[in-house]
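What follows is a single chain, given as structure tokens, in the form predicted alone.
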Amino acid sequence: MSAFVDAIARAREGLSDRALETPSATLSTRLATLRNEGLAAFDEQGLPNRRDERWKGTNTAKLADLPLDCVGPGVDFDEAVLDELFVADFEADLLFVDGRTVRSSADRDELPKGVLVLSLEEAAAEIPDLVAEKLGALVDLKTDALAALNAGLFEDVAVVSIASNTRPGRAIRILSLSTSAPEASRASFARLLVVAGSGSEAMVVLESATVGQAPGFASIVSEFHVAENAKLISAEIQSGSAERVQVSQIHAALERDARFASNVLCLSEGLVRSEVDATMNAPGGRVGMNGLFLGRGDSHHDHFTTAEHAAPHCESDEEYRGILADSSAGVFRGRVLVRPDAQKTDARQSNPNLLLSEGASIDTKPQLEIYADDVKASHGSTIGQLDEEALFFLRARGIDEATARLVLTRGFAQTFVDGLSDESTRALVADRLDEALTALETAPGEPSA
């Protein structure tokens, strides 16, 4: 038995002491079902490995060998630690620490009208039936071992409910921290549930970060239900230390004429797996998937996306950009699935990548799986390096090589930043990206593709 699975087995022995009980019988039943089904599915599948087609590009030995001391939320959390982080300007509506709500918007006047941001305990008192109906509805536990593990071990949920025809004047913000110390490396499991009512328009920003440098594992599963004629934008910012393993899974379902846009910025320095799965269930749906991942040191980034066209007259547009430096590695698997009845589909997919060093690498495979005959679809991937002529142009004007390389790298990344419509979110993402790029040590010389 691996160190990780052994730690999970020990944690399961105490699950009865952390039962997910709520005042709502319906919700309590749903939570118990999720836990039982999740643990059973994980037992059947085990940890993913390269024999799994979805994980062929990633060695999961680092996860299997993690020396975990505890699983789930710690007993205490010193909020003074926030002062040491870069999150002071985030102004979160809900703060997760190791999968448990530490702070939420108790003063409802601070939230836009028609918006609820609740912990599981608060949601059980205010909207239990909605949570019971929607939570876990978009995740196939039988085919996803890590999603199943999350379902079996999560203890809290950040619930965002957006009433029909609501248009908040600002983004809704969720912050999720995973902690560990040298004496207590930890695995944490968090969940985000967003339900956008018909005709609503909103943006939800999730920032995930780690505290401490010890080994650890952080899992977050996000579900987005987008009703008829609703428009929902998701922005996720991921950062983490080199010793961490982070898994983020986004699932979205769209009804008639709905719009969903996912924006993922990944700055983690360890092993990270990011998944985005969006299904257009009715005509007129439109999905956007935008991503930017920055690899440095020995980091490994694995991005797996699926745009599923299950109805006719739908559109998907995806662009993931990779920047790899030092000895980092990237993996991109972009899948467009067009079901037999999804005629008049329009699907586009692109994965440009920039290698900044000889030791950096990218494994990219955009793919189309089409079972309809009236479809417009395109995909492509490129791997390159910084333009030598552009470097020469900048250096000829008195700019040193390191600064010139940084300017060109920022230019490659700027497309992602410019695609964010919300001004405050765009500024936040630009700041996070600028910090990461400034800290990036690019080795001069010819990068290898």
The other form holds:
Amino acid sequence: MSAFVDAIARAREGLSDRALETPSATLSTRLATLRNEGLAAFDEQGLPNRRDERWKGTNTAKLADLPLDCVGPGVDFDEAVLDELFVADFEADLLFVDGRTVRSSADRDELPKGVLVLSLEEAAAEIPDLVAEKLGALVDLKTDALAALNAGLFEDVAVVSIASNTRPGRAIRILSLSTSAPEASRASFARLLVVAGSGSEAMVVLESATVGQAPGFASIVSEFHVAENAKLISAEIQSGSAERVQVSQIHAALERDARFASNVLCLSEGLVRSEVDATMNAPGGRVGMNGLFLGRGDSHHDHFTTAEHAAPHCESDEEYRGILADSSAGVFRGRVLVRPDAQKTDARQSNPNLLLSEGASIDTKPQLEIYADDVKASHGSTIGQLDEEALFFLRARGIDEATARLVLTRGFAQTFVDGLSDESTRALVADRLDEALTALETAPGEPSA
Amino acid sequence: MAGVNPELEKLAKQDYKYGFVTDIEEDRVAPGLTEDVVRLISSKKNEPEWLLEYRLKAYRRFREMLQEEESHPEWAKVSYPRIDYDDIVYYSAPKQQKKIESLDDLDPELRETYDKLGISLLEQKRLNGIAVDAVFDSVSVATTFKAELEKHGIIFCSFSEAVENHPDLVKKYLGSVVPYSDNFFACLNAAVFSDGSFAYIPKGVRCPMELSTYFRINAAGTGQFERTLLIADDDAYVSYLEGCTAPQRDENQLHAAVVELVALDRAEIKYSTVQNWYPGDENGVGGIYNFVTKRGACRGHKSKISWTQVETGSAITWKYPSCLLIGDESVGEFYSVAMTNNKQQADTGTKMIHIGKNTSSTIISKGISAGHGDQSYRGLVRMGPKAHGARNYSQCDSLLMGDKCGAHTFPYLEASNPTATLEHEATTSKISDDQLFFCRQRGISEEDAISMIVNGFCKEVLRELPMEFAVEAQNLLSVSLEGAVG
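After the form predicted alone, can we look at the form predicted together with its partner chain?
Next comes the full complex, and the chain you just saw is listed first.
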């Protein structure tokens, strides 16, 4: 057995039922079911490996061999640590550390009207039935080992509820930190549940970051339920240190005329598996999926997206951009699935990639699976490098090479930033990206043009 | 809309016109795959010891593969029950009393078969100037134009003859592009292949005519395992055509062929296939399982291999003609039209492996899916770390007809060189009502309009085919398609 599975097995012996006890019997039953089914499904499947087509691009040995000392949240978290982190500027409505809520909106009165941001404990008191109905509803444990493991081991949930016909006017922000220390390398399981009522319009920003350089594992499963006529935008910023393995799984379900857009910015220096899966269950659904991943050092980013058209008259539009530097590797798997009878589907997908150095690699597989005939579907994928002529143009105007390359790379990335409608989120994303790009261009080992 | 059109109905129900059986005496071994069968095939062909050893190595590996769950090629998006490899006849040859000296001595019934197929050897010889090697079940029966080719030093003969007369060449190249252990079906083929075509174009020779092989599976319960080996030496050029048909039967027959191409410095090989194996009836009964491994190695500097295929037949197609671009500045091309109707399934595409510097490849794939047909384009483009300046352009378009069919695209693009450039685009759509209306309004019948639109859709590929094949391919498409639109 692998080190990872061993650590999980040890942790399971110490699992308490305390987390499953809530004032609501319905919710308690639901939590118990998720835990039992999750663990059973994980036992059945084991860790994913390359023989599974969905994991072909990623060597999971790094995950399997992770030396783990503890699983789940630690005892205390000193919020003072936050001030020293680069995420200090992120004013979170809910702070999650190693899968447990440290601070939630119950402490604050600043939330817009009609919006609730709660820990599982708070949600159990306020909206237990809603959580029991929606939690875990979008995840198929039988075919997804890592989601199953998360279902089996999560202790807390960040619950965001947006009342029908409300428009909060500002983004709702969640910060999820995963800590790990040399003597206490940790695996943590976090969970986010967002329920957008009919006719509401909201944006949820999730920033996942790591504390400490030690090896560790962090899993977060997010579920977005988008009701009729609702519009929900999610933005996720992933960053992590080189020894970390991070898994983020986003599931969204859209009802009639609903809109959902996911934006993923991945800046991690470690191993990342990021999945976005959106299902249009009723006519008129529209899904947008945007992503930007920046690989550097030895990072490995694996992005797996699925746009499932299960009803007619839906639209999906996807653009993932990859920038790969140093000896980083990028993997993109974009799946467009058009179910039988999902007529009048319009699906677009594109994946341009920029390879910046020797040793960097990209493995991309956009795929269309179509079972209806009256559809328009297209995908495009490119792999290339900075345009020599554009570089020359800038150099000829007295701009040094490093700056010229930075300008062009930033230009390639800008499309992603421009796609964000919320101003404060756009500024935040631009900041994070700039920091990473600047560090990149001054890094040693840049090839000369 | 088309359901009520009697013309279309008729066309849709059109029988597979190559579905006749030729009644000739055949020499076949009992069904089953054992070491004895492999030895028997080898001895029937008077093969040298090294070739028998090669077959036995492959046989043993295949036996292992049968046991290994992961060796079964079940990743493709096709479904069929596992084949019982011990229930297939691995060798079946038309019985001949004596060695034929000239075409006139050929069994008249055999000749008639080819006449029915429209490839009268004599006709071809006189009119078309194409040299044909015809493979009937497992044995190559006739090679036309041999003398003419010999004048140029070109060797074009059946595989068995090549083993007999040019063992050095065969030994040097056999399995060098597709090793026996490459994949499940290639391994099976290496153990039991019975015959096929062999061609060697010497240095600096431009083959004066198109070489061609016609394959036909005739006997019931048999599999066909032919092997083709083509070598173009420095500065040589050859264009090779391949056609296939099979009789109509309500059982599935296995066709597991291997094609190996080798292009040396500045050599060019153009390989065209029109595949029209029996596809099964409208309920999916019968038809050929076409599980073929085709691969070309551009070993030389500036060498070029171009694959063109029109796939209209077979119950299931599993085929990825590939190019290994080893030599610097070598070029790989893949042009494909695949058509699935009724219950046909196809998982086809290509692999372009860029190894040398400044290599380039082009992929144009057109898929047409109708009825309950299900097809996938699956293609790999890999730019290795040393493939500086490598270029690829891929385009995969699918056309859907009817709401019960499926069309899928699985491109695998991998680049590990920062100077590599790769572009891929794919679209899926149906025939637009506007286009149809435009044609109908001008008095063009619906089936002609559809045929026209489909041919237009495939034009980029069809124009790559040699003339004779282009005409046949267009007709095939019309026959296979019309009536499929609803």
